[in-house]
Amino acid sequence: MATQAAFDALFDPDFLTALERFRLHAKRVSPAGRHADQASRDRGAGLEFADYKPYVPGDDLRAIDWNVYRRLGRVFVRVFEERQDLPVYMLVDRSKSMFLERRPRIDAGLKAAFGLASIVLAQHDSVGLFAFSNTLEVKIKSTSGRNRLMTFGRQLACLDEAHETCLADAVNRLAGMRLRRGLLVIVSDFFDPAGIEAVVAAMKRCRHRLLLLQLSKDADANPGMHKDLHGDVRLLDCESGAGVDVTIGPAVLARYQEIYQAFNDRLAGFVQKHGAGLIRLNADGDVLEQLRALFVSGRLVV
């Protein structure tokens, strides 16, 4: 899409009021941060009941519960719970094959993240854009606040056609990066010709929580959907350049549908033992239906 015109798509007001009422809500989030709405692992002078702990000289005095004190003899303060931004970082795959297709892939993937961008910023956490093909590009580092999210939809539109897909590489590159740790969310297919155990091992060494934003097409699946693919074919990879002749038949169709099964079951696998989420939008389909289907009761826990 042009810039202009994927902004515009972008800003679907429709679209954007139908978000307000989402709330993405973490666990727990790490400390050092703002003060907004997550519930964080530090203790201090938040608002939230959290615990005793026996006083200590250099305790604030004020928070001595003398209730306690006249029923156990023992002095005790209160904790309370701060509560801090959950910083997200979006990863949004640009390699040359999300722009193909009649429907690419990169137009949902563009709708999605921003979406959810809009849902981080309007409950006080942190986004940060972050751009792959064969390099890692930063594109906002972190912004927060209501107003920046024109910021990020602009910058997001800019996202055209770049090089070869490498998310392995792109995600290790970001989990060497002084973020603070947050939520990373991938927007990709995750083909990459490093193979999905490259990128699961990439993934495995993030010291982020991730959330994994796959792009599929109902074709990935069942490749016999497309017409033309049946007999002698020559296959080009559409970021390489490199052909491969192959007859196609029954076979090989049914070989190829046990691969495509055993790379989404190993993705799963990975998201299940580590406790990642996994969100699999079909880009040919409505993105708020399937967002909406994901925020049960309004709201998703990550």
The other form holds:
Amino acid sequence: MATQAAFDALFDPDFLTALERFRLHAKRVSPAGRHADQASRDRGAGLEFADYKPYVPGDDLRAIDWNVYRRLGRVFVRVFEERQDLPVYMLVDRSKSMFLERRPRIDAGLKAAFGLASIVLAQHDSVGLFAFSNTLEVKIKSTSGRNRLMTFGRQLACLDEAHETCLADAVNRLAGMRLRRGLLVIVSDFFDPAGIEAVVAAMKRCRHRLLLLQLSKDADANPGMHKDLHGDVRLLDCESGAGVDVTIGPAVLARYQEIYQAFNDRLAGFVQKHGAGLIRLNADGDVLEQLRALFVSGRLVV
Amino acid sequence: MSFLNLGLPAVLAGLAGLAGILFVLQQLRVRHAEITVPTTLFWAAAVREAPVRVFRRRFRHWLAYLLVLLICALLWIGFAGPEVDRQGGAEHTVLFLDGSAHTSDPADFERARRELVDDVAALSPGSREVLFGGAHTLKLLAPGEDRRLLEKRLASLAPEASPSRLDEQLRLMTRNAAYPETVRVVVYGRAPVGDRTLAELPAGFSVSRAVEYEPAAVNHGITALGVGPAASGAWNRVDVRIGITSSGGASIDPGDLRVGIEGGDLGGAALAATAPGRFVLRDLVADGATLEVRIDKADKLSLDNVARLTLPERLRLRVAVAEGVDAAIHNAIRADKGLELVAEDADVLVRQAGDTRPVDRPAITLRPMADQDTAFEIAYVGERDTRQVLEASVAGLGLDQIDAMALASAVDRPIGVAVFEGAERQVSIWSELLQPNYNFVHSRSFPLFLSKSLRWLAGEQAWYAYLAAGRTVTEQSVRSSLGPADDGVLETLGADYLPARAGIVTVDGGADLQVSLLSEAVSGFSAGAAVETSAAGTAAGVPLTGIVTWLILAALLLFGVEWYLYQRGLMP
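Hand over the structure of the form predicted together with the partner chain; the form predicted on its own is what we had up.
Shown next: the complete complex, the earlier chain at its head.
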């Protein structure tokens, strides 16, 4: 019942309708994919003219450009760009930190993942679903077709609270799987106890393109907004249970904000350097509005 | 500005104490509210550079401390009860409630009490005090004390059978430097103010009476009750004289008096009138019994209608005189009917210095001048002040009646008295003084000296002509002057003893003596000097109830501010 309720909350027809006009474009997909709409390096049957090449026996005679032959006296055939699908792998964080607080981050994360999946499946790309906390679980390795959205959604709704965040380990494990190169969408708060450097190192090793969907809250950057975070407090990590005694004052708050900013800067620096994408999603805000702001002119190029 | 419930030093000390306590609490306070957060990753890093506050580290949060201190200070000052003295604190009002026999009529006392309570409510607490003048003066309300305490303290008080202490209290106040220059004493009751006291009041001191009482009503009072040797000459009997004072034109007859000894009625026949209001009881046996005289007639005051007296106890003293003692001693003893010469089982001995028989009781020793430096040597028992004993012995043993100059001339040596502490009472005199060629044995002082010395040596009980409340005790023997000072309340302490109220006092040896009121001023409704009549109720200041309310409201407002700041995380 709980899963059904979660799915019902996730499945919002208006939300999906609003996403129908969005397109996710890859600059180039890796070869050996299915025929689809994404540009690929493969040359073959297609609609988009790519180049000419000298005719060799075996080439499709329908591709010979007779106008060139008349002018030059030599036989060339037209080469077309083959359009293939983009494999998208959703790596969703189901650690305890995603389920904490009054409006848990997982709600926005699942909705965003579901929305992206609907966009991906609508444009004939394939999507996979991987969940992680301290282990990596393969929920859907790869699926395609608009009609698979409900299946994907049900799998998302089944994700419940697990254990600690081990994002770096999960990325390493996923990178080690023999998956076709595609787009890895990481839906997480990126609060890995191993530290942001370990996460960045793992992402560097990953051969997929990356789209980071960072789930945050306003109180992350400004903990003074939290009504209880002042004075002498013992902060308990929701995942490890470890406590940190803090006397919160202006100096500590300022230092916290510096550290949190450095964390975000490190993530943004990685994204910028390695051509990845980064979406900072406010878990307390409207997911649709935030996605709409990302899809400029209805397109998001990754 | 002063404070209703506390003095300024107490208020300041309280504030300092609060500041200190809050400072210590601020230092000690480490309140770790547990909060679960998504990650402690960033906090742990932040704390590494700004460690958590721990015990006795650098003081922080000054503003929070000052806010809490301000709240506590407001509440403390509100508790202290600030008030404004409208007269600038220059005048001090002393409200004196008379608790003496003057105001012992229940209606008079109740009226004075009621007026006092009303007036206290209208006075500034910081500049008034309330005294109760009974047998002793009690301070019922100190300056600054809450007037609500007064009713409770008054509840247990009633007029006492004692003369007024107002004059004495006024004299003490004028000598007390703690009082300001302007003091207004308001008397509640009939206590008279002496003319001399009033005349000697310094500038700035004024006395007024709060209640104007009606002139004295009909009253009779026993104002004299004294005992003396019987006119009949019987050594073991005494005469008692009684004095009655009447006011309001009334008079008293012997039939209105009831006289009894130890509860038994002596009968009116024993009473003889010597003058109007003067009576005598003759030849009462001096056996230490209690005599009670009572006026059996309704009048204004009841406390002065009864008086009691402890009769002296006179026993025949057994004296043994050793052989060889001068005949003058024998003659003097025989002449005194209170003394009896015996051969054995004597109370006191008279002996020569060379007598080899052991001395096991008090004795008069006759010693040659060559063996004794001083003419009279007195050994007393117990630790006493030697100078005091010496002064008492000169009068007590009748030595002041001796013609010392003549004796000194005759013996060609100074006549002196020496006192010292000994295991047994002893009197030692030069034996040569008893020889006929000196006039000592022929003088009137010799039998007196001998009689008094023997009675003191025998430890005869002291007796008093009268014992009146508020009047100096005059003893009739040397007993208490030279006796042991273990527990005697009538022992001389270098000052006169004044029994405070009518009742019973205990002398050393455990004997109880009756003290009576015997006051002409009380029974005669003496009005004393004329003083102005004015109530003390003109308000000199008022407690600032409104300010206290504002102080508490301000404190509550600051509580709200603190709560808001706390909720916003702006203070720890």
